[in-house]
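For reference, the chain that follows is the form predicted alone, supplied as structure tokens.
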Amino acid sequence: MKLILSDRPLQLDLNDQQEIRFIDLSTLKITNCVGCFGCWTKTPGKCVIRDDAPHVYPLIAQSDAVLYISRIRYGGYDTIMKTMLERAIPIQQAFIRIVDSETHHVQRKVAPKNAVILAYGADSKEEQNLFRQLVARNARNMNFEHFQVHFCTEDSLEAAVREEVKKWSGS
């Protein structure tokens, strides 16, 4: 399965693409993680907060290709995307492993991913570089085998998304 996770509505024609799921986070109710670790101790693999996030993070786990679309704020994901990614912690276990002299969580049935992050709204090269570093640092915990970060303007965003989706279908 392939997943498009966006922080805003997009006009995409995916009717003939059954294996591609599009989720517009701006239409969902996703509250902040409260840090209770209930997803690790009380209900392993399931968040104790009852909102829309438990419908999304299993799709993140199952996807072998992901396209994250987010505005950049201060060198990081904008609020709605950051909140969703933080709420996806149930797809990891509480256990730690050492990989390349770093500690990382053990994944809970998470497919290895090819990821593309389309970022828009970066004000400077410095902010772009900071975001690239953030994605690189998070890549292992997000189970990215390969990832690319592309920057575009808000006006060119939908065309950039269409180009990435076209690559998935090989046309």
The other form holds:
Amino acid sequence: MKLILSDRPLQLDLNDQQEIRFIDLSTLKITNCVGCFGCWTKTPGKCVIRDDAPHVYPLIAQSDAVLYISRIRYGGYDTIMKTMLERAIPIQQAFIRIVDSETHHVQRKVAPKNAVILAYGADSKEEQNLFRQLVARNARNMNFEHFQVHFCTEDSLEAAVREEVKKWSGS
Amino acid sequence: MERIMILNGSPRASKSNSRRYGAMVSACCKGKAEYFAITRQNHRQLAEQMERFSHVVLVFPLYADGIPVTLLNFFKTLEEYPPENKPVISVLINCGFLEYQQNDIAVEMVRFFCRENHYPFGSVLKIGSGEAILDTPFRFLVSGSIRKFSRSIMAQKYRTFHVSMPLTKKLFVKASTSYWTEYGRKNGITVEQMQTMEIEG
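Got the form predicted alone; any chance of the form predicted in complex with the partner chain too?
Complete assembly follows, chain above in first position.
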């Protein structure tokens, strides 16, 4: 499965809805992670907050290709995307393993991913570099086998998304 | 006179390790520090209060490799309602992993915010194994680091510090497995249940 996770509405013509899922996070009700560890130690694999996030993180786990579209703030994901990523921790276990000589959480049934991040709103090279470093860290914690980060303006965003989706169709 | 505002940016403020770390900083600052937790409702109030302080110490956990949404949203309010006199901002960050370096990107995010918004940047303390270290025999290592971190802020001689459990990675994995197993057991959950591979299953 392929997943497009966006922090804003996009006009996309997706022919094969089964293969590609598009989720506009801005239309969902997703509250902040409260750091209760319930998804690790009380109801393993399930978040105790029953809003829209439990519909999204299983899709993140299942997808072998993800396209994340997010505004950038202070070198990281802006609120909408970051809130969802924080709420996705039920796809990991509390337990720790060693990955590439670092300690990280054990993943549950999470498909290894090709990830493309389309980032907008980061004007300076400094902020872009910081974001690239962040995604490199995400790769270890979010099971990205390969990843690419592309920066674009808000105006060119939809065209950039279509371009990425076209690459999926050709793969 | 130096006045220090300790701001807890953990989403689980009152039950957080960040609260405990904040209390330790406060104790080192000998009556010059005041503690506040960032909530969803108090961003404007905290931004106004900031005016009274010469220093801010942000205490927060690493969340998904970056700053938690709690702090991110506070920064956005602060950008909109900045204090007239900008305090020096220092960072005390903790992550549950052994490597304190996993906090680096989050620290750089705060530094970036400070640079963009013209806040002087102060000292940094990066804590690895921060979920459990306070309740282990290694607590004294954290106490020592927090003392040095706090002194550097008071003396305005800003530095970067770090601390973690002095364990090999393998031993850390073993110790953390015991920690989380016990955490689950207190909730009536077995190791096998915690290790389920099912998601929303």
